[in-house]
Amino acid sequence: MQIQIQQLMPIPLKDKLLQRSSGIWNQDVSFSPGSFVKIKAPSGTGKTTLVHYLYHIRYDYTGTVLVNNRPWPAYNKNELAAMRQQQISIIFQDLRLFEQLTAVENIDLKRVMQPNPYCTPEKIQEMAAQLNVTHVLQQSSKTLSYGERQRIAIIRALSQPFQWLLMDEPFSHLDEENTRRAAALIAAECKARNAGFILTDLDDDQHFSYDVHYQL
């Protein structure tokens, strides 16, 4: 799956935004596939932005996000559908976890849209253990720590097929150990898959080996 960006630009941020620059905004980027890419991006330079962007659920930029050579306006519902759940896949910085619906329901919700589901309930168990979350899958999402709920986003992220992972400030919340484990266990799953993440951050890190480091 080829993402690409051509002369991206927010519309909100376009004046402050004109005044910087930038790896990515008012660039044409290919993102190729299979590749780990690091975009570190300073408080409000559009960083949360640009993921959904790419993820194509906010619409207000000049410029064009191509999907395999398609901008994403030429795509229909069905198809957006079928991509999000098969072939991209996203960790929002908000987390978007519902409240009334326990840990397990919540990653869940993702893991059985598929009619043969890419990740067993044994497979949840053992990602939840490497993430030390084991013992919080039956508890309603809202008791969780924000942490936990981090660790439960990353799962659910992973429970379905995807060639792009896109990923906002996914450790935010995590101590150096956790953090470890959750890039460690990312890092595993994307290679398996022989997929892509496109990582957006404030600071740099070593968390992965990226293969590219753009500047937002």
Contents of the next structure:
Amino acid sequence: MQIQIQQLMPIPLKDKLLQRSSGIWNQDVSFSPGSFVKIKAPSGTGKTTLVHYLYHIRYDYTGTVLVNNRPWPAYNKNELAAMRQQQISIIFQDLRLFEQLTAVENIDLKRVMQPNPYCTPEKIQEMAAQLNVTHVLQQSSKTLSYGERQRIAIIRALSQPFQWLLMDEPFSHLDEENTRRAAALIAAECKARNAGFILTDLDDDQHFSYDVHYQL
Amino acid sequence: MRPFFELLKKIIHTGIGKSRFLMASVGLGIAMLLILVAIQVHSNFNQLLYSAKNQNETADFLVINKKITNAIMGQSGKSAFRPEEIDQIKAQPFVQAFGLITSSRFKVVVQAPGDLHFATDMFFESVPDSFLDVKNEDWKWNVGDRTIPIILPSDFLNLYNFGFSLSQDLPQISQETVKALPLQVVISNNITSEQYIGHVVGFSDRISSFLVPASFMSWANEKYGTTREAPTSRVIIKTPDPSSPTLVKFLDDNGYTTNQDKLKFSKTRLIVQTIVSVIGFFGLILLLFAMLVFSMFIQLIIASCKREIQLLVMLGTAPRQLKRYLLKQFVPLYVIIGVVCLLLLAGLQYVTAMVLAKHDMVVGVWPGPGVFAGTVLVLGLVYFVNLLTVNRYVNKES
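To complete the pair, please output the form predicted together with its partner chain; the form predicted alone was given just before.
Below: every chain and molecule of the assembly, starting with the one above.
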């Protein structure tokens, strides 16, 4: 799956962003399939905005986001849903779990959204064990700590098939040890799918062996 | 799709406003029942009126004449039918058979035989044989026969037996005796006269007149007729349904009249039809309100789960899936309501059929096809309206 951006520019940040140079904004960039992409961005430069544009849940931009050579607006709602179930997965910065569900139900929701789940329940248990969250799986997600929620959100994103994984500061609430474990799991799952990811973060890091670096 | 819907159930609560939903369901049930009852009563009525099993009850003969009003009193010509009026009657859809009633244009005097000392001026009329309710092999006359078969109205003998004879201290007479009595019938045109023997062959409940065979009538009118061809002032029709409102309206519109007793059923029927229509109408109104409440209920659910729906869609739930889930929460209930209504109606119809059977009226034991069609139609309509609502609001939020 090919993701391309052409002259992408967020309308609300336009004036601010035009005053500084950027490797992404107002440029033509093509993310080649299967590559690990790191986008480093200081606060307030539209990091989350970019992820939302790439995932097509915000539309206030000029320029184009091309997915498989088709601009996002050309996809209808059901096609978009199919893309989000099969091709593209996301870890939101604000996690976005359902508070009325338990941790494992939050993961299962994504897992069984498609008629033929990609992962088995055992696989979920396995990933939970790897991230040290097995003991909270049956708890309501309302009662989880931020770090636990973040790991549940990571497992949820990995419970589906994808070509691209979008991550918006995915380790912001994790300690070093847990970050290392999560990164290893993500890298393994991406490799297993021959998938790439786009990760945005504030600082440089050594969690992955990145193929490409961009400065937002 | 099952486990996903199980999870959706925890996110999209369809439990809010459950009492409202229950009330709407009861409303839908009542609406459906009213509509189905209206359809079934209509079909039962048609069966009673037109089905072959009940046919003999309704097909009837009506003698039609113009109403004698004060304005046309004394002008006998005005009470006669013009040829175009006769054609118009013949052309009516409710007229199965049509016959003219020919009246005599000669003088008739009838005398009782022997020493009964009874003589009266009279008249004769004739109708085509097919309109008679008296079957008798003596009912024929050929030129040269000295005996004339006569049919009297049953009412005539009743008037005599229960009115006249009791008050005058005269003996009551049985039908058989009247049939055995040879009457002296003298017909004349003031110049010549001829005497015949009148022989009563039967009594008619259908036509209130003194009837002779058409062959005699035409011969006698030819020979003894005093006036020229007399215009027809009474006609007889056979109609499958004397209570048909169109027939009654036709008669009223043209100032015709007939034996009102036979039309009485028409009024009953009109009342029943009106009641049935009103029931059906209320059913439709109720259905409308039920659908409105359902729509509002769906709208409420979607609005109260707006954020959840948005997040679900963000995570990749197809609007298709959401719609299917929402419809799945309601449609089984509709089907249950439909089946319950059908069962109730089938029970009602069975009881109705049993009760009517005691009165020799035959209606089907099972609800008619119209009822099933009605059920499907109402359910289809409700489903369609729900589908529209769900489509509209899910698309709005996704």
